[in-house]
Structure formats: structure tokens, C-alpha cells
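Just one chain is shown here, as C-alpha cells, and it is the form predicted on its own.
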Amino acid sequence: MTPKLERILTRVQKPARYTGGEYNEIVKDPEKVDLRVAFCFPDTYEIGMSNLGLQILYGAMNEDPGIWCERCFAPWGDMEEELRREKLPLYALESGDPIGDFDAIAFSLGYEMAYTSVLNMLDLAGVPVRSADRESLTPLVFAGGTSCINPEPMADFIDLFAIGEGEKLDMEILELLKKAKREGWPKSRFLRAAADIPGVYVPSLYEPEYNDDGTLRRVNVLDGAPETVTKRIVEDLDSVYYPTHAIVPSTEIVHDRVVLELFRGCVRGCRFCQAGFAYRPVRRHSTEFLLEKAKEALSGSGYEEITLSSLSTSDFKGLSELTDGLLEWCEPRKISLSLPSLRADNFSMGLMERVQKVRKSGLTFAPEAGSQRLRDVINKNVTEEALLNSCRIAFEGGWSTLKLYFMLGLPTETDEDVLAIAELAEKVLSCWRQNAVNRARGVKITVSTSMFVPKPHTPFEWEAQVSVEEYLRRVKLLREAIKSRAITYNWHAPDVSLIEAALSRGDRRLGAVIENVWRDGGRLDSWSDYFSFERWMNAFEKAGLDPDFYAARVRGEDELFPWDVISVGVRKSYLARERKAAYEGKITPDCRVKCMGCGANCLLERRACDE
């Protein structure tokens, strides 16, 4: 650490963020390697020591003797005025060495708010923010994670996307920036050859055309790059690398514990959860190889807390048998084991016993919406009656603080359906009245309501978002039908959800916008400490574009998308049949009890998959 950082860090919040030097960091003889790449988190050290695929990448990348991978995180506001006006540049927490004198600088985007960090990150590394304006083969800028599923708004400052899983993907990148690197390619040459390998989205090889209504008329597919890029997946979860060695942050994180991964995919299929189609098919780790990582991570870490993670933890098949194991061995060690993504139709008194044994957390289940009708439009296939029986299970367990998460302006959504989550809530209080063991303890009901995001690559892609006068009236009506002093209501932003609308079904055009946005301040967009509405709108009208044509508006039928070019897997003639279900109120029954042929099973080696 230069003495120049040193007198830094003594003016800064929460310094121990920008030092480096934690436990199981991977340190490597920068002589001694092929590569370095800079896996940039576009948001916090907090938020991003948090998320389990940087752990997982970071190690993957690391245990190739010839890369060494570095992180680096957006700096707070504080930091950053000091290190422009020290004129340092964005460094790398293992050596403190510049990002922008890497080989590789990777983005991993889960969140379309984080847009305008990833172009702070690069400015304040000394790297020109458009892809354009990159001559030279390095620093390679890609990017990676679930947002890339449309990576037409980040098209003008990113080299190329990594579509789907990464643990192979990003290593066949690195091989071949490796060879490019080694002979001395330039970058346009080894971008062509990029885009040959499955998975890999190189926007500068497709021009958009437009329509004169805005719309997107075609995608001109240049140099014989792959008409559509289908995502990667990791077929045997088993067989890839998983973090038991993981870095122990040096400050308090978000989720401060280890973390365990059953599967990916999820089996229910709700029309509007982009990351239940993003990652199917399901595909699972055994509970052999669960039990062995598990006991690694807390033996090699010293947390006293292991939480299961998956889309939906209670539909792992032998969770009964995992729990057991983990708690055979957490228990005399004092260690408690956490189980979020509970669904609210498959709560058990034996899982509910399993939880608690340890130590007894809140519960936390999401109906997503009040009625049975508008769950049954949106897939939800959770009843009244079974998430009724879920909270009797909890009270009569003890638990006396429960949160129920639900989302406004779902597609047919009336004033019944808002009122009904009133409804729904006094009758979980009534459940608590006639079951709890100690009502001298009281009770605590949060009920949570965010504003319905339409996503690509869902049945409601096709969807108007409600606007942020209609969204705040049904927050208005919700909110006075509430009356019980036991139950507290929450709300989300809307502002923020109808940028992120407009960024997750954009097309090129939009990165005008986020670059005027970050002209003009912005970056961090996900904290309401930055965040500013009226700069993104300044930014939409300075750039000739309305939002409300990206979030408001409902797309026709036949219209072509600006992810279009993009395969998850799932046929969008798919997506169509599942719209026109939830129109009729129709239920599509979960995976597990019958194939719909979505498509996703092609993507398995071993599957055939017919239309």
C-alpha cells in the first residue's frame, strides 16, 4: 500500500473495503503468469462479497496456474472524490496494482441499476468507456450474469458478453485471449474468433435497424457471426470447481456466512421470474458432495452460520437428509443453518424443527399476490389454504415475525386483487391469534410490495409496466386497507423500477442514456443515497427517447425484440403459450410432474428435446 492510499483510507467510511489482504485471498507472482483479469463487482464490497458466483469465478479462474484474477468493487462516493483527487487509479484488492493494466477487466452484471458503475469503474481506471474507443487487444472488457440475457443496452461499452454459466465459458475466453495475446492478434481479429465460441455475444459483429414507429425491424448479422448466441450451461454441478476455501471479508458483508448452492434452475415456472427461465433446466448437486463442501467451507472459513441457496431451497429433493447431515455436525459446533426461498405450499413441521434447532431466524414467504386468481394468471400455484397452513406450522413452532412479500400492477391486476392482500394478511394475523404457544410475545407481519418489472425472456415480455401514478394509488389503497397496528406495510420505489424496466427490455439506443446519466453523476444507481430520478429522465429526453416506449407500452405479438438474439434455452412460441394461459387463468403444473417441452432440456447433452 503506497503511503499516498495509506493517508486515503484515514478519510474514508469503512476503509477496511478498499485494503485487501483477507484470508484465503488468492495471491499470485504477477512474472509467473499468462493473464490478469480484474473480476470488477459493479457495486459495494458488501454487496459483492456477498454473491457466490464471484466466489465461484474468482476460484475457477484462480486455479489456472497461468491467470491470476483480482477483485475490485465500485468505491463509495468518498473514495472515489479521493482517488480523483489524488489521480490514483482504480486498483486491484490482491495487488493494488491499476485495473487498467490488466489483460482482461471482467463485469459481473446481475442488476441493470449497476449500468452506470460499470462506466465509473472503467473511467476511473483510466479505460475509455466505449468499446469503440478501445483500440488495442487489452484490456479485453467482457461481462457476464443475468442481465446479459439483453445485452443491447450495455452493447457500446462491452467487447463481448458471456451468455449463461461462467465456470467453462470464461475460461474458454481466457484461452483464447491467452493465444491472441501470445501472437500477437488485433482486437478485431480475436473478437471474430470470440464470437465462435458457444455462448459468446460480440455486439460489434450486429447492427440494429429500426422502424419508423421505434421498433426494431432486423439485426444485420456481420462477418458470418452465429445468427442467434445460445447460453452456456454446467451440465454436472458436481464436477466444477466450488468454493471451500472462499475469501473471509475483513469487514462485515451482506450475507456474512457460507453459502451453499443446491441447484440451479427452478422447477415452478412463474411467468414472471426471469430467473427461474434464465436458468433452466434444474440441475442439482448430489447431497454427497453438499455435505463434503459444506463441512470444508465452515472448517476453512470460521463462520458460525451456513445458509442453503437456490430459487426455491424447500423443492431440493432430500432436503430432509442434507439438513440432518449438516446438522449432525453444525450442532455440537454451535453453527446454525439457515433455509431462505422457503415456498410458502411445502413448509414442514420437520423442516420448520430442522431450522430452529440452532438458532430461530424471521420466516419470510412471498405469495407474490393476494387472490387465488392473480396467482393463478401469474403461476404462482401457492393456495390461501397452503400458506395458511405454513404460518399455523410457524406460530405453533414459536415463530412470531413473519414477512410476506407481494408485487402491484401484475398483468389483470384490479383493485379485488390489491385489496386482497389485506385480506390475506389479517387472516395470517387471525392464524397467529388461534396458534401461536406465547401470545405475550406478540406479533410482528410485515407485508412488502415492489412494482412488477416486465422481463425478457419471460411469458410477460410482452407486458406494460404500470405507471408510477398508478402504482402509488394502489399503494395508497393497500395501504389504508390496512388496519391491524400488527401489521406493517412496505413499499419499494417505483421511480427505480421503471428505469429498470426501461434497461432490461432496451435496445442499443439506451446506452446514450446511461452515458449521459454518468456524465452527469451518476453511478450507484441501486442505493437511494445516488440514485436520482429526474437525472435518468433529464438523460432519456437529452438522448430523444421516452422510457415509457421501453416500460409502458405493450409490445405486439410479432414484434421483434433487441434480445431476440439471444437463446435461455426456452422457445419464445413457449413464452407465448404461457402468456395466453395466464390470460385464460390457466395453471402450468412444475416440472417435476410433467414437461411442457419449454426447450431448455436441448441444452442437456444426454436429452433430446423435440418441438
Contents of the next structure:
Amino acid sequence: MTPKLERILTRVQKPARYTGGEYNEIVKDPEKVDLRVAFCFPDTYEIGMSNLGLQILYGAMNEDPGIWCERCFAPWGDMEEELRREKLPLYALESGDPIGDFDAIAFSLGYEMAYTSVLNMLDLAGVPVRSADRESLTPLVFAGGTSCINPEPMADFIDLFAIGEGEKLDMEILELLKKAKREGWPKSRFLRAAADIPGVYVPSLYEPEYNDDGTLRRVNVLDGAPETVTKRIVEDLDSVYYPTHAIVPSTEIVHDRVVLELFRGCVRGCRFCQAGFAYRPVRRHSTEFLLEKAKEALSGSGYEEITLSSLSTSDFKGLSELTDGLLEWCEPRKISLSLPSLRADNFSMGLMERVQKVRKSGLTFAPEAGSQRLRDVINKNVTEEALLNSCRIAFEGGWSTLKLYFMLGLPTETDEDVLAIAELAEKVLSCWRQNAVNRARGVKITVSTSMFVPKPHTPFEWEAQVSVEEYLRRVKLLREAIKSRAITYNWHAPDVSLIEAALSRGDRRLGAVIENVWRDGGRLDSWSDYFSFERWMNAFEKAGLDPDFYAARVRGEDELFPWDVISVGVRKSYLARERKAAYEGKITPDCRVKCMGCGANCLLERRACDE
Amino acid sequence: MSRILFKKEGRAKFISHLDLMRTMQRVFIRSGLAIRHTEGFNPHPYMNFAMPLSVGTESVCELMDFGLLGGAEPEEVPARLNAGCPQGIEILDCYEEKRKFKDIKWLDIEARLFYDYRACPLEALRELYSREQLIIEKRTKRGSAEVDILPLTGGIEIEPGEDGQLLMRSRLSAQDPALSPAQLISAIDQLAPELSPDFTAFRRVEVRDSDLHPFR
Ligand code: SF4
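To test you: the structure above is the form predicted on its own. What is the structure of the form predicted together with its partner chain?
Up next: the whole complex, starting with the chain shown before.
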């Protein structure tokens, strides 16, 4: 650590997040590797280090003795100020070396509100933010992660996108980069060659053309690059790297525990859920594999908590077997097991009771919509009966804090649907009155709503988001309908959701907006400390663009979308069919009951989904 | 009770006390050494630190007590713990605890004073610290109070350090009442602000009892 940095760190908040040196970090001799990679997470250390994907890819890349992959996170404002004042470039935590000198800078892009931080981190590293302004091969700036399934808004800044799961894909990209570096290729030659790797999208090889009304006319594909880029998946999860020796931060982070990923994908097909479509088809780890890795990860880290993580954990076949096996090992060691994202059904509740015998922390259910009609529209197959039954079990079991999550502004939503949220909450309350074991302790029911954001690659990708005013009107309606003082109502600010909606279905022209926001001081936009709606609106205006064009417009059935160049395996025609079913209020059975032929099976070598 | 003597330096000096407790807890689990837990509804490993160290201060003389269970010998403890430590934390020794932390009287510290824009005011500082009294304002819970810090020190020496810094060695009262290294420097800020260093780095070098023997 340089004396300059040492001084800075005595002045900033929570300096331990900027030092590196944690247990299990990987240090190599820079002289003995072919490539140095900075794995950048465009949010704080506490958020980034909680990300399982980061731990997986960090470990996977470092398995190659020729690659040293190090970490880098977005500094908080005080640290950024110090770095800029002292003219210290952004550095990697392991070596402390400036990432601008690395061969590759890889960003993990999980959510749209992190985009401005990507620009800010590049700038702090002394690297030009626009891809076109970076003439040399290195540092190559690439990105992967969920929000890359619409890469267009970030196309001006990123040299290439890795679409889908990175375990193998990233290695193929880096292998090619090694060769290019060794043989002194110009950047353009490398990018063209990289475009031939399945799953790689090189934005400079695709030129969008627009209609007069602002919609996309066509995309000119240059130099023989592939017409569509299909997401990569790992077919056999047990066969790839699993982070049993993940880095253990020396300071508190958001998820300070072992995270055990059971499977990828989800069989449910909730129509609003991007992850549900983007990660198809379902692929699972074997129970034996998970038991073994869980034990290794716990003894290797010293964590006293393990959490099972997947999109819909209770759908894991063999979950009882797994939790029994884990509990048997964990209980004598005083290690606790937690299960997030449970469904409100009997099975899950039984599990919940077994697992969390001691700690009765809050329970969360996400019915998403208040009425059965609207839940059918979004294909959230939870009945009121099942929900109330779960609540009964919870209240009988001594729980007295319950959170209920909903979205406002879902397609076809009426005032009746909004009012149904209040009714449902009242029913939950009377369920507590009838079943509470200890009524003297009281009950706290929290209803939260957020504004629905239509996402690309979902059946609602054509839908308009409701306006901020309309959302607030519905909030008011709901607020006035909630009478009981035992029910608290929280609503998320709609302005962030509007920007998120514009970015998530945006086209390449939004690059100018993102750059304007960043030049105007925008960064860490997922934090209310930093987000400024005004700044975003000014940036849109300056770029001559209207966020409503992207967020609040019902799109034509045949409209060409900026993200159509990316295939996640699920066909657009399937999404259209699902959208139609939504309007008809028809539910679609989950993949285990019946395969509806979404197309994602074609991503598998064996061409058939499990179960 | 068992006691460990450990270092916390380099990058690890930025780990806060709360985070250090969490970290040590995990270091024990990684080592596979069984240790005593507290009783009660929410049992946690029993760990008692002699004197919490402030963020940014290095130390080569930290002490922590814990209850070693299950027949492990104290001699094997340092190596087993060190295998699971983050960079900068190193366990130097482990032994049966024979005296209580309340017997700690003095703390020997080193301060490196950096002057960026001027020559080091060696003589002027020596003069300052050789006054009869050094009365500084100390912030307390009930506002502020004036204290003479000299009786709370067991000598202050200043000499030229490496790279043009000044090296100050001092013996400070460890408890009842304690004098912190930062207060030693705030004497300069308050009484002779023109001599204030641009940056000061602190390091604990030894803990001592009232007879000035190293406390173990
Ligand atoms: S192909 Fe069938 S089973 Fe596979 S994800 Fe699509 S709908 Fe589900």
C-alpha cells in the first residue's frame, strides 16, 4: 500500500472495503501470468462481494495459472473525491495496481441503475469511456450479467458483451485475448474474431437504423458477424467450478454467509419476471454435490450461516433431503440455515418451520397482485387460499411480522385490483387474529408496492409502463383503502422505476443519455443518496430523447426491438403467445407439468429439459 | 482461559474493532479449534480483547482471551489460527492466561509524523513536550474538559525517522484514565498549531504493567 493511499484510507468511511487482503483472496506473480484481468463490479464492495456470480467467475478465471483476475468496486463518494484529488487511479484490491494498465476490464452488469458507475469507474481508471476512443487492444473492456440481455444502451462503452453464463464463455474470450496479445493483433481484428465465439456480442459490428417515428428499422450486421447472438449456458452445473473457497470479507457485507446455489432457471414462468425467462432452462446441481460443497464452503470460510439461493428454492426436487442433510451437519456446529424466496404454499411452510426453529425473523411473501384475476394475468400461481393457509401456519408457529410484496401498474390492472391488495392484507390480519399464539405481542403486517417495470425478453416486453402520476394515484387509492393500524404501507419511489424501464428496453441512442448523466455527476444511481431524477430528465432532454418513448409506449406487435439481436433461447413468438394468454387471464402450467415449447430446450445439447 | 498475542498491521489496520471480532470468530472456525461459547439464548464464542484498537492504528501487541476446549495444546494454536487469518493479522503466541487485563498500566506507542511542506520541527516539538504542563481540551460526554496530559505519559522521545519523518516514542497511560495516541498529537494542534504534522501514523509496540514489565 502506498503512503498516499494509506493516508486517504484514514479519512474515508469504512476503509476496510478498499484494502483487499481478505482471507482467500488470490495473489499471483504478475511477471508469471499472460493476462491481468480486473473484475469490476459497478456498485459498492458490500453489494459486489455479496454477489455469487462474482465469486464464481473470480475463482473460475483464476483457475487458469496464466490469468490473474483481481477485484475492483465502485468507491463511495468520499473515496472517489480523495482518489481524484490525490490523482490516484482506480486500483485492483489484490495488487493495488491501477486497472487501467490491465489487459482486460470485465464488468458485471446485473442491473441498469449501475450503468453510470461503469463510466465513472473507467474514468477513475484513466480509461476513455467510449469504446471508439480506446484504440489499443488492451485494456479490453467487456461486460456480462443479466442486464446485458439488452446490451444496446451500453453499446457505446463496452467493446464486447458476454451473453449468458460466464464460466466457459469468459475463458474462451480470454484465451483469444491471450493469443491476440501474443501476436500483436489490432483491436479490430480481435473483436471480429471474438464475434465468432458463441455468446459474444460485439456492438461495433452491428449498426442500427431508425424509422422516422424513432423505432428501430433494421440492424446492419457488418463483416459477417452472426445475425443473432445466443446466450450461453452451462449444461452440467456439477461439472464447472464451484466457489468452495470464496473470499471472506473482513468487514460486514450485505450477504455475510455462504450462498448455496441449487439450480439456475425457474420452471414457473411468471410473466413479469425477467430472470424466469432469461435463465431458462432449469439446470440443477445434484443433491450429493450440494451437500459436499456446502460443507466445504462452510468449513473453508468460517461462516456461521448458509442460505439456499435460487429463483424459487422450494421447487428444488430433493429439497427435504438436502435440508435434512444440511441440518444434520449444521446443527451441532451451531450453523444456521436460511431459505429466502419461499413460495406461500404448505410445503415451503413445513420447511420453514423445520429450518428456522430458533430465529423467528420476519416472513416475506410476494403475491405480486391483489386479485386472483390479476395473478392469473401475470401467471403468479398463488391462490388466496394457499397464501392464507401459509399465513395461518406462520402465525400458529409464533411469527408476528409479515411482509407482503406487490406491484402496481401491471398490465390490465384496474382500481378493483388495487383495492384487492388492501382486502388481502385485511384478510391476513384477521387470519392472525384467529390463529395467533400470542396476541398480546401484536402483529406487524407490511404491504409494499413498487411500480411495474416491463422487461425485455418477457411476455410483457411490448407493454407500456404506467405514468408516475398514475402510479401515485393508485398508491393513494390503496393507502386510503388500508384502514387497520396493524398494516403499514410502503411504496417505492416511481421515478427510479421510470428510468429503469427506459434503460432496460432502450436502444443504442441511450448511450448519450447515460454519458450525459455521468458527466453531470451521476453515479451509484441505485442508491437514493445519489440518484437524481432531475439529472436523468435533463440528460434525456439534452440528448433529444424522451424516456416515455421507451417506458410508456405500447409497442407494435411486429416492432423490431433493440434486443432482438440477442436470443435467450425463448422465442419471441412464444412470448407473444404468453402475452395473449395474459390478456385472456389464462394461466400457463409450469415446465414440470407440461412443456409449453418456449424454445429454451434448444440451448441444451440433449435438446430436452429436465422433468 | 487462554490468551493469544497477535499483530494487526499493514492492510489489516483498517479492520474496525467490530469487524475484527467477527473475523476472529471465523478464524477460529477455520482452524477447527473448539472454543467456549457464551451461555444464553443466542450463544456466541467468548472472546475478550484487552484494549480495542482504533481503525488505522497498527499493533504488534494485541491480546485476546478465549476458552480453548477439546484438548488442543496452546503451542499448536498460533499455526492453526494463522492458516486462516487475513493478510496483516498474525498470531505470535498462545498461553494460559495468568493475570487480568486490569493489571495493564502502560502502552508504548510509536507515532510517525509526516511533514509535507516544511522541514520537520524536531527541536520545537521537543521543546513543546518538555513543558511543565500540557493542558489540552478533551471532549467528554458532558461537553469538554481541560486536562494536563503529561502525568498520563511515561516519557516522550522524538527523533528523526526515515524519509524525513519524525519518530515519536511515548509511553501512555493505558486505562483509568487512558490517553490515546491521537490526544498526544492533538496537544500540538491545540498548543502549537504551526507545528502540526500533515499526517500521523500510530503503532502500538508494547503493553506494560505498573512495574514496566511487558504484560502478557
Ligand atoms: S422448453 Fe419447455 S420445459 Fe423447457 S423451459 Fe421451455 S417451456 Fe419449460
